[in-house]
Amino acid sequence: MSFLSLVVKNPFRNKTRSSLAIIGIAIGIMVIIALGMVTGGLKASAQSTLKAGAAEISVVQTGSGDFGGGRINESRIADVQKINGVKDAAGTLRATNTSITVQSIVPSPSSGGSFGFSVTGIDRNKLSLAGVDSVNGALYSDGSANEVILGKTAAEELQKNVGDTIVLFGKDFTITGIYETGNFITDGGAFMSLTTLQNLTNNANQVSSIAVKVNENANVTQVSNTIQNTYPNELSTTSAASMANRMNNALSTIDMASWAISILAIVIGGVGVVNTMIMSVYERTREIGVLKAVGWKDRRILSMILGESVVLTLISAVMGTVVAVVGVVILLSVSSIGGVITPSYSPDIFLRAFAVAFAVGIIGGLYPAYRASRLSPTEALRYE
């Protein structure tokens, strides 16, 4: 039998505890993966804000918070878009639908943190400003036409297509198109006319925000406080990168959580390991000596046993990558929320989780294949 073939079998002497020690390092693994896949597809999420063509600004009554829960003049947006350095600026109204019944894509901020449906008010030559680049299908038309375009997630969930109605604060609106812009808040609502939507909610000559675009050459900073120190105590401004490194400090938060539970669930399989590995030394103490006494040096018994530790360790990361993704896909496949989470594949999660188990494989070991190597030949064939 050969040096590999042994270290691969050894550790299967004793299924039961070694299944009891690969279930403990699995359930670490699975953690560590399933959460990284889930957080990492938010932050692709949150980056895609920060797409060429969005706008890089947006403009909020203050007061109201980032997401415009405020009320701002329409005559305020060509006022923005003489400030130096702006590009180009669009007024946009946000209102929660409450006509149609969904599961819950994503709470509505201007719904109070409710679940609804969000729709937003733009003109449709703006629409680049809003991060919609292609749409599946022809764009609304300007003006008062009850005609609107769904995003991909919302399509889905409420199995609809290009050219189906949809009820809209109690009124029928044409679905011209689906869009999807790759950001999960903004595919699960809809975009219609902001004369429209101004007209169903009562907010005549009114928005919500301002989408701004600001020049090649121009600093996005420089411009959003020229904004707000032109007209103090009526407009703040919000960047997209800001609300994105906003968005992934608080997933760096669930990531260092994950990190937790996944060291505790860790050290409860190392300890396991060590006490398979120690027990599985004391068995084979008889086994080891004759090994020693036929010529296997120290370094030798000391490799094989930690051998024997990491493939437990491997297999457990093995075992914790399938349970994690396969959980991931099934819980996306059932839930509300599987439209809106692509979860993130990156080589960069499972590598981390296949390097933590090599270490506690390394770390569990270390201990009882120092022991093993450092056994006498003679006493250990005198062993019973």
Second form
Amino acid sequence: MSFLSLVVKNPFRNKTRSSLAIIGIAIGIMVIIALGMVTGGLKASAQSTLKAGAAEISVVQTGSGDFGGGRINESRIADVQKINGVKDAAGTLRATNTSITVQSIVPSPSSGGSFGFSVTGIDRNKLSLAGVDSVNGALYSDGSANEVILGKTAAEELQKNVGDTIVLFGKDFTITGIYETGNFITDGGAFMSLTTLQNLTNNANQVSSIAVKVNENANVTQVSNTIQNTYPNELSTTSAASMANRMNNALSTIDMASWAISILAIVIGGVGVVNTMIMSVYERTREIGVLKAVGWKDRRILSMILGESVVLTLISAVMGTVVAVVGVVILLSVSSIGGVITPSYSPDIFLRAFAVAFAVGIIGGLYPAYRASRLSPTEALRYE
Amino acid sequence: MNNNIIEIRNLKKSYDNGKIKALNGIDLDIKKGEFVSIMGPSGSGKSTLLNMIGALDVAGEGFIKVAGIDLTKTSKLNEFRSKEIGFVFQMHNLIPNLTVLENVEIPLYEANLSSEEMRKRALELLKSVNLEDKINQTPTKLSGGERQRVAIARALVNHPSIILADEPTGSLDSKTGDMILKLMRDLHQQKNVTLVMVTHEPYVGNLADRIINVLDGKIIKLN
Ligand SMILES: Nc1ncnc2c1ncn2[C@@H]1O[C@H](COP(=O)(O)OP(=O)(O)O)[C@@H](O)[C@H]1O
Ligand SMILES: [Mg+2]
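Please supply the corresponding structure for the form predicted in complex with the partner chain (the preceding block corresponds to the form predicted alone).
Entire complex below, previous chain first.
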């Protein structure tokens, strides 16, 4: 039997004790992986708001807040377009259809915080500024036809396909296409032509925000400031980068909390490993004496005990990973936030968890292994 | 050039900062291939003497040379044990979760052998103690005598020049004990290995080449 098989076989001598240690570490690993998958998914989503091609700046009425409850006259679109450094500008009107609700973790402010279905009106040629690059099916037509494209999440939740009809603001709309941007807010909504939405919601010649794309060599902050300074007390700007930043800040808070929980779990599990290995060495004192008597080097005894400790934590890592992945997938498939979070399967998350498990195995096994290797053979053999 | 495999001069060993004098000046020569039995009351230093020969402990004072190696000078005690010594203890000290075969392979990890070679050697020894039909059992399922036979196979698997046995029949009934003693004597003859055995069995006098009596850490002459 190879030395490795011996090391793998030994931890199963006391099944109850080893199982307890494994469960302890597995819980820690599970927390690391589950939180990593969820926050990783949210981060990817936040990052996708910075997609190439999308608008970098959002212009809203001063004092109306980020989500654009305010109104801007359409004529300002052309004015903003003329500002130095602006490559393209598109008026968007955002409205909430409260007769349909799509489960979303982002409450729409214009519907008083209830979970309405957000519809955005925008010129079909300017959809890329809203982050929509490609559509499965076709775009809505230019004029005031009752056509709409749905985000993938919304389509899944409402169980709609291309060609189906959907009632919006009391009218029948044909779904001409379905899009996916990777951003959970955008993918939970719908787009239609600006004119159509303006007419439906009595907002003729009004938009709620202007999406601005800057020239490649222009500075986003500088363009932002120019827009605000040209129309003081009328237009305010937020940049997509600063939005994403704010989201990332929130996420790094979650990240830190998840690390704190993980470290706690690992410390508790690690103490379990140290305890298990010390008990194991203690019980096997005579056996270790025999190993020395038959000529084993101290180094071999050290690596055997260390190896056993690592075997325990690696089994924990595998178990924790399986439970976390299965748990996250099940949880997201049954709960309402499932549609908005796509779990991340980034190898980083799993590598990190296995590295942590390995480190706990080494650190937890070090002292017991050292003690075992330093036992005096005669005393070990005299041990009752 | 003499043919003494063990040479001991004025060997002393004390424990607890000199309070316990376990060995108090031992002089002993053992020839290559000899079967020597060590007798004496409990606490007289028999195990300590055996442990010194097997380099499990270091001498306090005096000179000890085993298989041509001065044990007061060498630092490679593990290597010495692995090459030259096989131990049999009163308790079989087998590893309970390993099979009989795996237990016998244990001393070979330091010998740089392939897994197949290890298996082959262990099998060969298990045959010579008549346990080839039990190789895949765990020691918990064996009788006391069978366990001690596994321990004997383990002691011989590294092809040592000396077997050190410390009361190998001490926890067996007298019939099984006699059987183990005879088996060890036979193997010692077959394999031409030096056998030093601590035992209380009076019957050993018929088997051993020589009996040494130890009292209070010294060898006493009875005649
Ligand atoms: N590691 C040790 N620490 C302290 N005292 C010891 C140790 N080993 C042996 N002794 C003492 O040395 C004396 C001789 O012991 P030992 O060689 O085991 O005797 P025997 O095997 O003849 O019964 C005893 O008094 C015993 O208590
Ligand atoms: Mg003794």
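Just so we're clear, the structure is a prediction, and the values are computed from it rather than from any experiment. Think of the rigid core as the biggest set of C-alphas that the two forms share within 1.5 Å after superposition. Residue numbers count along the first chain shown, from 1.
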Quiz item: Any chance the CA of Ser141 moves 2 angstroms or more between these two forms, core superposed?
Solution: yes
